[in-house]
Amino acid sequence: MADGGRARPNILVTGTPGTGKTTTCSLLSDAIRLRHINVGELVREKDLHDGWDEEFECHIINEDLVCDELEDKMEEGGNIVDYHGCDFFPERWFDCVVVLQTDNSILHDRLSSRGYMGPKLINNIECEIFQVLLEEAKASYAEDIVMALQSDTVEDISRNVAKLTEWVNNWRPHRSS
């Protein structure tokens, strides 16, 4: 039972830096009333990170530190949490694993605009051509909870919000016998 009796669910919101993770999220966060969290946001407010990675230019989470600040809001549920990872929350958190997935050549262009360069650039690029987060998601959670979106257009957007505003209308909690 990934709800634990919440009365409105979690979901998790995935994927490469780029593919339209906050834009999505906080569409979607309009359209349904639920908290959204960035957990890039969380890390630099809280600091919740062990320093600053220099090759990547990014902070490293500790990812203990973020599940240790999120515990009660998952508990409650209701959130919608922006992240590019998934694989360190725990499994019983999520009702939904939403992985947004764009065009190599989008994300380039999308990245590359961003001012992302060298190691970082490659990196992330190779991650969506290997499809490592939606990997990451399937060995991470229940696979029927798994969802991937194509997310290269403002009208993917836009749909992906629809399905997920329809998915969270028709969501209803798990109630112990």
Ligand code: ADP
Second form
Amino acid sequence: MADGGRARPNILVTGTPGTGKTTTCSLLSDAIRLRHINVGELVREKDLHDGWDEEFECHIINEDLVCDELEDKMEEGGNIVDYHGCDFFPERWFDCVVVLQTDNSILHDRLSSRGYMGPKLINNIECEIFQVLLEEAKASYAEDIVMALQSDTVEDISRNVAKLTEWVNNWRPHRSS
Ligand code: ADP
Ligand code: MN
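Rather than the form predicted alone that you just supplied, could I have the structure of the form predicted together with ligand ADP?
Time for the whole complex; same chain goes first.
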């Protein structure tokens, strides 16, 4: 496995909106001092999009601009990337791909209380039911680096952060010639 010689690993945390990516990544970055990159925020801050999707009420992300923006940091290593998509990042960027998953009824309540409704709510619940992000992760990365983690309760979050902290602490650079 090529890791480009980085001294610290890069982790991708993906999953349907509301599964707890940002909460998990914030706690994890506090625990192990990796850089938390919230791609949705970055897209808004740096205008890395091609306008607004009226139906799904979100920016239409410009994947090339996002990848160009992140390349140097990813080469350096030590990043936790937080995004509800994973198929457009270069495969070589990541040492671990985490897919957070949440029970459908719990997710429904979380998204409703976030103000999601109509097609946006239905689309996201279906995304979770059909395990779209898990399939996308498995199709885009080596299966042995993809880790599906349940994120229903706050205890799940603590357990996931502990597990990932341990994973990072055990990670060693590959010294391929
Ligand atoms: P995402 O970044 O995947 O959209 P967030 O981290 O923003 O998700 O979480 C969405 C909401 O759900 C927040 O209010 C958060 O506190 C709550 N939440 C997320 N994961 C869990 C969990 N495992 N247990 C309890 N609440 C959670
Ligand atoms: Mn988020």
